[in-house]
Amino acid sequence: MSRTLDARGLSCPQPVLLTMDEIKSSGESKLIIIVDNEASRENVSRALKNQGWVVTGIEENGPDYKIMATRG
């Protein structure tokens, strides 16, 4: 099962701090992160590797990036 975080709209740092605080306080393994702006994209992702999770994939659909995430 993965959490899908919606973080459109959000300017960073808040897709972070999100992606964060859900790494923390859920059992999930694998996550999906949705941000609208390349900054969100690359940070989220960045601070995904940083924890250890591994980025599967990114997604562009228009002006939004899905982010697909495991647990490292």
The other form holds:
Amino acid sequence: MSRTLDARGLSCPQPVLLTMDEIKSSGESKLIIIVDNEASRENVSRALKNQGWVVTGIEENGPDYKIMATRG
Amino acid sequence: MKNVFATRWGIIGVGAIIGVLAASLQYFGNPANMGVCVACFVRDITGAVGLHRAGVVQYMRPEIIGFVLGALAAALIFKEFKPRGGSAPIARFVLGVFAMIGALVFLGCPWRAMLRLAGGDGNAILGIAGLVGGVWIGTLFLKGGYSLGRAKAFPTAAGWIMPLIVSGFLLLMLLNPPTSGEGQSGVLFYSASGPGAMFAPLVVSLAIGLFIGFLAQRSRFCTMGAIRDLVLFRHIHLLSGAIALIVFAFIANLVLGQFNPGFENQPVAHTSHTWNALGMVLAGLAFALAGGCPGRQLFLSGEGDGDAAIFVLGMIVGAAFSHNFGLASSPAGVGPHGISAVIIGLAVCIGIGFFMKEKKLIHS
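Please supply the corresponding structure for the form predicted together with the partner chain (the preceding block corresponds to the form predicted on its own).
All chains and molecules follow, beginning with the one already shown.
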């Protein structure tokens, strides 16, 4: 069961902040982050990669992007 | 679809292009070390429509119009035009007001602080140090759970309001063009002398503004984010763009003979170190709490972000307050009420930082 963060509607840098907090505080090895704009999708993906995580897929669902990542 | 502008080399390229174009705008007629200054130019627009009557800083700057419309074009082409808003607009308005007041105590937004540095103005070092300090305070609030809450999707037409407002400004300018040496043309105010009387030809300003707006929307270029992401996450992505801007503006200034190192007698600048720094502490904190530098707020407003548009309107009101109430500095020094305004602004922004929180952001 992977944890899901809902970062929709949040402005910069909160989607990245949420993601980083989650990475640091939880032992989960799978994470799903939902964002609703292209800039957040890029920023969250970049932050995950910087932390050694692997973005395994991005699903587009209407205005939302579902970013799936696993600990590298 | 891969966005090349969002890569490391993409953001560096965009910063470099902005640096060269800004220095070129100075060559074409914009004031020294002010090829592009979002705060100064919004202030000039405020004067052009008569919301303040400081005679030397009144001009309908086409660069600002271009920023919004260039970002709009990029957002439409790449399907990123998403009208949205409703994330504490009144707080964003107040942040815009005080961001402008702080920037006008220093005499420049982060864009101009970097261009001033690239032109040899040593006072910019104090401004940039203050900016870093203000953004750092902002990151403490962000770590403490500060949030202005979520935005939600708006009807499409809402996203067109800001682009239409600036289009109206452009139309006004075309109908009331500047006449040499006159302080007024039809309904618009112009400057007969001073920085407001120094401008590149309209076509050049507008074309460069549109181009920068387009590139900045694609790359998410942000001068405040550059510092914030470094402090908060140790990420240097946006910072590499900002540094490219400084380096390339510096090189272009050398080539164009626009580099004059020193602290004294710098163009549109004063030498009060304390207030250069503290003005930018205020501006930096306000930008950090609002999530973007003034340029970024313009670009976001072009892609339909109503909250960013409210921030921009706050900047216009802040510019009017600054010049109507003696808050803005001048080359002679800090304005008569600039210091009290900075202190009040810091108190208000720190209050916003403390009290604006949203709980339960995480759902599992």
